[in-house]
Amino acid sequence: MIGCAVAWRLSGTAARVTLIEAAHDLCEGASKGNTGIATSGGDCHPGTLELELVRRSSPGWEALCARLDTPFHRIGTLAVALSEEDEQRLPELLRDAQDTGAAAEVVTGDQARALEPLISEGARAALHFPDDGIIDSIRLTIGYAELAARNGVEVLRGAPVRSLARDGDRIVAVTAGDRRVATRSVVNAAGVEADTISRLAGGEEFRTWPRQGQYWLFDRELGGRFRKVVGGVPTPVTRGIYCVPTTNRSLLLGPTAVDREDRTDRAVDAETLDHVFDAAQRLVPSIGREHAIKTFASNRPASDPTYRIAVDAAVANLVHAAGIRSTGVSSSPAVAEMVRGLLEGLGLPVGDQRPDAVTELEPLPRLLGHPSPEQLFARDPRYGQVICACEQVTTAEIAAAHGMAVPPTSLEGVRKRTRATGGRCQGAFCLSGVSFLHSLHAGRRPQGIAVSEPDATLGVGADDA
């Protein structure tokens, strides 16, 4: 996300962007797990950096996701006080709310009830957020890089980074994958291996670390019913469980935050879900498993301290954008900004907007949730012939994908920018239509085409008769 986001804004520029990303797509980690929450900061502490960046972001979303065809929908957040304990911290919650510039109230059990008729009938009072988003995380990525990527952005996928060059206290190249890159300054954007990157430039030592969340993913027949993002009250050690209805309409149960070692563990166990349930149920009891389609669980980068947005203290042109945990969506338009202002400190030409920069994409049409599919089809018929019934993605918009800047390479990043096999029966029907189109289009035969990275294959021999 982040990375991406500063693609984005220097593109704009003068400068000459390269956009290095070791797995072989983009939005791979943190970004594709994570609540779609685009938090107004009252839920943040007064005075961090982290308030500062995500007040200056909030207020522009509307205009922002408009620009990069993101959903956005500004619907609030409740923090429901299910006990005495919880309704007395109320008062005080809302206290430093206020301290942080966002706007925030503190409402009956009722009134709470009124806002989100779905929340417990035993909810005693709940502190209001109106002016909290959701968005769509993936697409936000995603439009980032497209829009960098049609500003003359190079975008290396699949290309880790092996090495970087110094001469003195200067980074001179990155060797990724199998290109070496000459570079007059390295933005370190690398979310939880962020401290390998500074250690691989022979900068400052810190130190990074897996904080991962478990979720649930509920269906839309369930998600479309809530009117507002529901969660606990927050204590000083978690923010806690949310039910989140997405940009689709679908529903997030989640996240837990639990802290890890292995930075490539993104396994789900019974115990953790059965919690993430329970919590969730108690908040919004008509929440059934009978919704269920999916548990996945992620990895959020955890470090001490958080929000590092510097230039290093060893290396003059490595600058860092690191330590961006659970905010990082609701922060990334400034962040990229105050990364964009660190590079012009150290002399690159990203002062002044080129003219004939692209400043917004064109929005892709989309079968679900049309107001007059008609005028699809008249555009074009594949928009009549559907592919994916769950999430009604038609052979139009996979080509459309396809022809991105930044297309898919696997059938991960086909669902990452249609959502074809994302929905009920994550793909269990329309996988091998999905698979076909796309082996199409990524000019490979059927058994080449990758499932998520190169080597997950779907597993499908050749034809040697």
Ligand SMILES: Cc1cc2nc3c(=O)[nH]c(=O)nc-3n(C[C@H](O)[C@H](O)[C@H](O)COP(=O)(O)OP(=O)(O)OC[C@H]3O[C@@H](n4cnc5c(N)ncnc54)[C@H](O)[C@@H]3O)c2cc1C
Given for the second form:
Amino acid sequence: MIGCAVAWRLSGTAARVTLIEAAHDLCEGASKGNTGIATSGGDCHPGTLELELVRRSSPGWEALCARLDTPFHRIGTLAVALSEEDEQRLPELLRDAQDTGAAAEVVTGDQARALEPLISEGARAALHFPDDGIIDSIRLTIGYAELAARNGVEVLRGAPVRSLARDGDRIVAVTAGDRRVATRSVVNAAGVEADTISRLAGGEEFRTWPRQGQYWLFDRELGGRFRKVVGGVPTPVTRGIYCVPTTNRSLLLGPTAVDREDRTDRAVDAETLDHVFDAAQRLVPSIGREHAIKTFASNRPASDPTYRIAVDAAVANLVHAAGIRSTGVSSSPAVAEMVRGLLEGLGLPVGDQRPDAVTELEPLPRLLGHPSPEQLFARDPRYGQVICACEQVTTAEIAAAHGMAVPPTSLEGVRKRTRATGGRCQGAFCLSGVSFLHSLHAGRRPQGIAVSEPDATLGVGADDA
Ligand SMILES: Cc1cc2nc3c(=O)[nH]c(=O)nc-3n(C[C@H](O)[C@H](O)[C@H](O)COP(=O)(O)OP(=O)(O)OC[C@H]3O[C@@H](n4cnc5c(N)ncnc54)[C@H](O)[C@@H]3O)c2cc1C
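Alright, leaving the form predicted alone aside, put up the form predicted in complex with the ligand.
Below, the chain from earlier opens the complete complex, with every other chain and molecule after it.
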């Protein structure tokens, strides 16, 4: 996400930008599997760069998301006190929250239940953050990249950075996949691999590591009933488990936060998932496992310190945007702006907006939740052809996704752009139809259709390479 946000921010300036992604598609790292809360900062620590960047980003979400065709709803969070001990901590937490500048209030148990009728009868009080929002972080990441590409940013996917050539204290070229890109400046936004990139560049030594979070995903039947994000009372060690209605009305329970070693490990385990479920059910007793769709894990890019956003001490034209561990969705517009400022300080032509720059994406109409579907049918009869019943994704939307400046190259890419296969059935009913359409639009024979990375095919026949 951070790399895409930076590319978006620079794309309207006179700079020539190349966005380099190791994976087959954008948004395969932490930005794909997170809680999707755009925090207003009440849970951040005063005096930190994290808080500053979150606070700068927070007021602008409605306007930015409208421009990036990204769902966002400012529904607020309730941190619910279930025990006397939790309740006693609320005044102190309120003072901390007020120090951040975020809107916050303590409400009684009855007031909390009026705000969110699903929470437990046992709720004694709650801390309410009315300005927190929920956001579709996948659409945001794709939106940043799509607008960047429309402004001329070259997007290289499936292109892992392998080496960075130096001339003195400056990087002069980046070798990524089979391309060599000459450069005046490099932004290191490689998430949990940011330490590797710095090492390849001969830059500062630091360590990044995965902090894993595990989740349950529940269906719209349950998620659609939520009005608020519901969490417990944070402790000095953890923000705890949340019940988070998503922008497409499903429900996330999670995440956990455990430091790991293996950067590729996204496995879940039953014991952790039981803990997540039990913690969520204490907050909202009506949650039942029959609504579960799937479980998954994702890795935060942890580092010490977090929010390492600065010019490298040894490499004069390397800017790190690294260690953006837990709030990178919420801070991404301000991180991008800060990186732009650092690049301007290095003499890059990123000061002014080009007058011809595209500043917003035309919203792609979607059938799900559309106020007047008949208008869509009149505009394009393919809106009447529903291919993914759970998410009501039509052949019109799948065609539009393939017409994007950064189109899908896999079924996972189709899901990220349209939500097809992302609903209750997780593709059990619609995968063949979505695969067929992807094969038509992407010009691939069935054997060559990738689920995600190019070699992860559906397993139909031989490779058509
Ligand atoms: C469990 C969990 C819950 C979270 N909840 C929230 C939340 O509610 N709100 C919030 O604001 N934030 C949240 N976050 C944090 C947020 O997701 C991250 O801060 C943000 O996604 C970090 O973005 P990034 O671009 O730095 O990292 P990533 O999204 O991981 O992107 C790094 C990219 O670099 C690429 N890369 C790596 N190595 C190379 C290489 N050699 N060459 C080329 N490319 C390379 C990767 O493929 C990847 O695409 C959460 C994170 C997790 C994991």
